[in-house]
Each structure stands twice: as structure tokens, then as C-alpha cells.
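The chain below stands alone, shown as C-alpha cells; this is the form predicted alone.
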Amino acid sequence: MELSLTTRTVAEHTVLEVGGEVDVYTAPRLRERLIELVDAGARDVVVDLERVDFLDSTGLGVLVGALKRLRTAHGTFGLVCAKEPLLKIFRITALDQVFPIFPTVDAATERDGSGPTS
């Protein structure tokens, strides 16, 4: 399956909408796009995973890398995810304690993105 990446701005946050499957084959595209956003000056980034059908460990690694990159740049990073299968992955890996996870883009952009909500 293809990976779709769309960027928009919501309440001064850069929202990256991700769709499809994030796996060993598509994760490099996601990594490149996140690096481009940060290098271009994005400091408050929200990754919307609502249209993601599959996420493997490679995809999780890309998200962790983006979180570290933004922390180093004194930025914020949040995820939008309400799909139970994906939330389960974050819980099993304890990454729900690392990432701020929000149920909607509106919820993610209303806050400063500094703390998890799950």
C-alpha cells in the first residue's frame, strides 16, 4: 500500500497527515518529510495517524527520531491517534508514556503538546 503525506497548518502547528501503511518500505519517506519540516523551521509538529492502517517498529523508530529532533530544537511533537489497534502498539511498547497522544487534531493544537493524554 502507498503512503500519503499531506502537510497543513492549524493554530500555528504544522500538521502532517499520514495515510496508508508505515513500514520498513515507506518509513524512510516519513522520516525524510519530518526532517524537511524541522529543517524548514517547524517547531510545533503534530503527526495525524488517523488514516494509517499499519505501523511497524520501523515507523515507531521514525516517530521517536522526530520527537528527539524536535526536543533538541526546543519544539513540541504530538500524535493524533484514536484507532485502538495503533493505540495498543503504543501501550505495548510503553511509547504512550513518551509521546503526547491526542484523539483529534483540534485537541493536539489547543495544547502545547508537552504531555500525553492517553
Second form
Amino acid sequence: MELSLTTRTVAEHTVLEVGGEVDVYTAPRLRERLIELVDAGARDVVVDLERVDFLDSTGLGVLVGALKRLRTAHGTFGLVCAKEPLLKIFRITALDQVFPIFPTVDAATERDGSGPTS
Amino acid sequence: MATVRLSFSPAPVHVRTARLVGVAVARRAGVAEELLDEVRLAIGEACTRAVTLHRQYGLTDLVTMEMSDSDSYTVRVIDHAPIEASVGLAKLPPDELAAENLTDDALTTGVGFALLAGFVDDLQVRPVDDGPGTEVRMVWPVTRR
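For comparison with the form predicted alone, would you give the structure of this protein in the form predicted in complex with its partner chain?
Shown next: the complete complex, the earlier chain at its head.
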């Protein structure tokens, strides 16, 4: 399935909904979109992975790049993911200790202090 | 022994084709359904690694993937990059993953290797017998029907 990228605003967060396959072929498009968002002023960014069918190391590298970019810009970055196969990828790579990962967009965009951290 | 061989130019778009073929042959070979997601990911990582190396070294040689289903399902992904490119494959500790001084390439390589090692119980990375290059060999059990 082709990569799909849709942006919306939820509770003052920029939510990028990603669908399809994120791999060595499509990851550059995800990287470009994330850079565009930050360059356009987005500082609280959430990437929703619920419609992602496949995610490889290249896609993970793009997500880490976005995390670092937002950290530099004093922003926040979080992921939404409740799919066990994807969560297993984050655990195996230890990236579950790097990204704030939330089960829902609502949880990721809460402003009570439990939301994404940089 | 049934063997399927796929060779492709080192273009990212072909990695998806390799994954599709690798999983189709795995299913036909009798790899358990619950392992197929891991087979797909591991084959993708091995092929991504090979394609990335060929592009880094400006090589136009084809990347080769061989699948055989004798007593188990064995996939070999063969690149032709200088052997020193394989040195330094290691899983990165969590505190280094988002370090500012870690390059994107180093991060992707480390994460890719962590995924290969995490999803493939029987994994070997070794030099090819002839000329420069590395073979990533992955084996999964099959259930005969």
C-alpha cells in the first residue's frame, strides 16, 4: 500500500497521520513532510502510526530525526501506536525508551503534563 | 530442493518487490503464518542494507536474493560492497539512539541490525566466497503440509 500523509490540528498539536508502508522507498517523503511542518512553525508534533502497515529501520530513522529536530527547536514529539507488531519493533530496537508512545491521539495531545515530551 | 532467485538493481523501489516475493515463497514453503510479518521485515532490512551499501559505494551491480526450502526456509541476500562496510554492525544502546552526534546512516544501520537480530533466530552475516561482498543468511522453520 502506498504511503499516505494527512495533517490535522488537535488540541494545538500538529498531528501527522501516516498510512501504508514506510520503507527505504517511501521514508524520504515522510522526512520531507516532517521537515516542512517544523519549518512552517509546528512545535508540538504527533505522528499517528495507526494506519501504518509496515515500518522499517529507514522509517524509524526518519522519526528519530524529527525528534531531534524538534528537541533543537524546543518543541515536543510523540507517536501514536497501539498495534502490537509495530510496538514490538520499537521494543526490539529500544526506541520505546526514546519516543513517548501513546495508544490514542487524545492521549498524545493532552495538555495535563502527560502529553509528549521532548 | 526448490530454489527461487531474484536479482534486482540497487533501487529502493525494488526492496518492496523483494519483500513480496520473499513472503510469497515463505508461505509456499510452509513457514507458519504468524512468522510471516517477521519474515517480511527481516527480508526488507537485509535488502535495504544491500541497496544502501551499493548506493553508498556507487555500485550498479545487482543485489541477489536466493530463497530455498529444503528442510527449512533459507533466504540469502548478497551484496557486492567492500567487506569493511559490514564491520561495525552492532545494536545501539538506547542512550545513543537519539544522540545529536549520531548520523542518520549510522542510526539506520544500527536499528536495522537490531531488527534483523531480533526477528531472526538463525542469522549469519559473512563474506561472500568470491570477490567483495557480504551474504546475510536467514533461516526459518517450516511445517510440512
